[in-house]
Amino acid sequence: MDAMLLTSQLVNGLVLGFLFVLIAVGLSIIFGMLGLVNFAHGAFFALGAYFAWTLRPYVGDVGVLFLAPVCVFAVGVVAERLLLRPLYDKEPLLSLLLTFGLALFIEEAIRTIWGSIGHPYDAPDFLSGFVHYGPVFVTQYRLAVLGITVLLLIGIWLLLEKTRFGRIIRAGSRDGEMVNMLGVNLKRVFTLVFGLGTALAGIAGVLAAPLWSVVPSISEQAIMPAFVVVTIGGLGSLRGAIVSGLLVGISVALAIQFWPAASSAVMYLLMVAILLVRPRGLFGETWERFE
């Protein structure tokens, strides 16, 4: 087997895996804190790509990396305040159905505003070359995506583990009533957490835009891998999302290269195999809502 082909595909798998991790971490944070399975997460991912495509001519490639997720954050905050907040004390099924409807609404809004056809989105000019180092041959843009996602994940870990906001999130996921009694405005925290989760999906959408086509169905390319990653890793587990995201990304990338016909099915086979051994996922040993 060609060593260059294998190592290059492994790097591509890591890039794909870290993108899946970024999407899944947002989904996992929302589930861990709010106990909400957000079916609209893929739609927020698509919004990130479309906001980037729209804003790019005005603010440039670096500018959209910051501004597009902020726009997605704003949409997420409005959706949480107006639609989800009234349902927190209702049947969980209502929130589930609402996010499903919200996903359909956002996708149709995208088709109405930006059209049904795809839009070209090239990698930035300063990242359009290739890197050839030993047996690794990969585009500069993919390496940049790898570096950015790793930095973002470190930032998320620091936010959750080393800041007061992170401690409130972790405490609120275990005992929201106690946190409320300590004087913390839990509703405001819920809003910020939902906005943070959607912003992470938006960043992933911006980074994925040059790799995937910017089309309305881009949300479908994100939501199913995200659910598979969260399920394999264990619901609400940040550590599980990272490990399973990399597993899924590398498996899909290798399948694309060596068995293209199975590339769509390989992540589901991986999920079934792991759930047969560990029904709660790799890191889902406890029933805590957020580890």
Contents of the next structure:
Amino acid sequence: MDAMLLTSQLVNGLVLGFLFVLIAVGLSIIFGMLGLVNFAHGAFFALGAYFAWTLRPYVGDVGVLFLAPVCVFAVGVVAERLLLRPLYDKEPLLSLLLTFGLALFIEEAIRTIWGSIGHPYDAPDFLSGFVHYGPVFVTQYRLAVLGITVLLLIGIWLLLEKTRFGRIIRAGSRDGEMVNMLGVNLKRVFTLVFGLGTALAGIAGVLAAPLWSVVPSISEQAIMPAFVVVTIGGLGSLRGAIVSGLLVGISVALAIQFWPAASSAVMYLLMVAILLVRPRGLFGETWERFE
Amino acid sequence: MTNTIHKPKRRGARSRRALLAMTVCGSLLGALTAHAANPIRIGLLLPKSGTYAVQGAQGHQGAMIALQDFGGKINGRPIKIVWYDENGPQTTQQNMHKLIEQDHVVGVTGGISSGDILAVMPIAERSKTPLIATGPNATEITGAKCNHYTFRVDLPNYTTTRTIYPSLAKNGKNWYFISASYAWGIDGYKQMKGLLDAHGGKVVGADETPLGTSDFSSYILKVVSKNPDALFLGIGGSDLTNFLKQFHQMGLTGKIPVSSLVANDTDLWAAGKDAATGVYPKIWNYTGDQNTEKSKQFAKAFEDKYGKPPESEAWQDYFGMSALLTAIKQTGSTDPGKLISFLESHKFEGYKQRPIYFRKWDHQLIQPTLVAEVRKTIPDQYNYFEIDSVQPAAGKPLESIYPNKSESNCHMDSN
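Given the form predicted alone above, I would also like to look at the protein as it appears in the form predicted together with the partner chain.
Full complex below, order starting with the chain above.
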């Protein structure tokens, strides 16, 4: 009986882990490519959920999955062009503070536009059931989140490793000057990468809306796990974000099984333990720019 | 040389004298105009941001309706409500000091979080400022930490658990508990477990969840594995919303009966019609036969002004503000001593079916409570609750659901 429950908790933790990976992956990409710590990631996540809530009556569940992230992408691109671009050659601290301010601004804007009261948001009808197989008990919706996350991760990997655009990004993140000299408009690439990262936050927001309360503070609930996952995995490492997201999900599920009151502390403990052994995180690399 | 040094000095002296004259004139003028329309200031501490921002906004709106009832002034003096943020004990303490020292308020109402109110209660006592705590539920506020200057409108856990126990006990004796891992949730668990034990029930599982938990799926798996007759929650705000949504997605809505220490309408509105379930203790509800004429008028005025019905939080702050304004009006004074003895002895009529009052020895508002059940079919986006009964039953004294003097740790007499 207990072994059954343990198995079901492990599977549940794994599924939860994919949600964490999804929330963290955009943050990881923005840092990996732009060297920018985006404190507003949670705010873009929240925007995804709110755009989805607004657009859903018009375009349906599948429609919002595409349209809401596109809207978040647009906001991200505008924010990058107007606010972040002038700061790239300044101290990193400035852009850090700017994204922090942006996070507060977006959250207040959400409160002003959509109100502080939470909005109901159900899972789509065609995913409202659950799968019960032996000890394993997972809702269809969570399985769908898992599937979409895996597809996105494959897509991102292909984009970064197999396309010309991906090679430019990777090269630009290491030696921007050289890439510029080779005739690539790096500024535009940076804008697109920032937009891509925020759009990923937006997708995570859309997918989390049926699971979590759609309230303005949803952004705070997303930003902390995202940072923890990225830190454990190693800043900027896609592989790291995936491994650590799953690790955090399983740890949280097991903590709830054995010591529930500590369940929110367990990911921080995990982070401390891993940083003590590997200060750059699990898959962190050396970065010339920050040494 | 000496002259040049001397000159600026003289000029300094002259300008200082001019400044003094101006200040004197200014303050005289100020005093004169102030006398004509010197507003009575009342402090309001409610969250403007964070987890409880929703409740804060509703509470503020409720207080504004109370002000509207009094026509915005008492004995010709305008009333001014000064609203500062209640967002963590430290900020709230600073804002309480600001209200008293800068704004010279005659009293303070509000408060959602027990932790914040417990932090400002000593300030109220030291500065002799009446404080009407409208929203916190921790027992200590009118128990061990009670003081002469603090009154509490909301229900202590002792009362909410006794209100709801009989309804939930109908489902069976094996209960599972999920409680927020801080004072309010832990105290609520103890209270309810005590009742369950006394009636021969059994706790089949009890978990504590950190405040701000977003994912309850692992907890729900534990609940399912124990197959309890009833599930009693000690969580509120967006935690309750998250729980209900995920509970629903796992197909459990209606299969395991649910209750909680509190249920804010806004939390259930956010969960949505399909996910909303349970039977809850409630201080007030905007619909139902139990509502008096005054309650109905309040609900209507609120809806007319803000476009949506008031939730219990709005009523609490409406009542808290009304109580303080009534005290100022009836005593014709803002003297804290007079206000407090008025509040200690006055019976507030019309707000509920029976007269309600602050008990003299612990300053707890003694009032009937509601057993409210989520409707089977919810007619519109706000009307979620059906009122099953009013507690205590007619004929029983109101105080029977509140801790009596021997159960309470409040000893105000020694102050």
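These numbers were taken from a predicted model, which means no experiment stands behind them. Here the rigid core means the biggest group of C-alpha atoms that line up within 1.5 Å when the two forms are laid on top of each other. Numbering follows the first chain given and starts at 1.
The two forms, fitted on the rigid core, differ between these two forms by 2 Å or more at the CA of L10.
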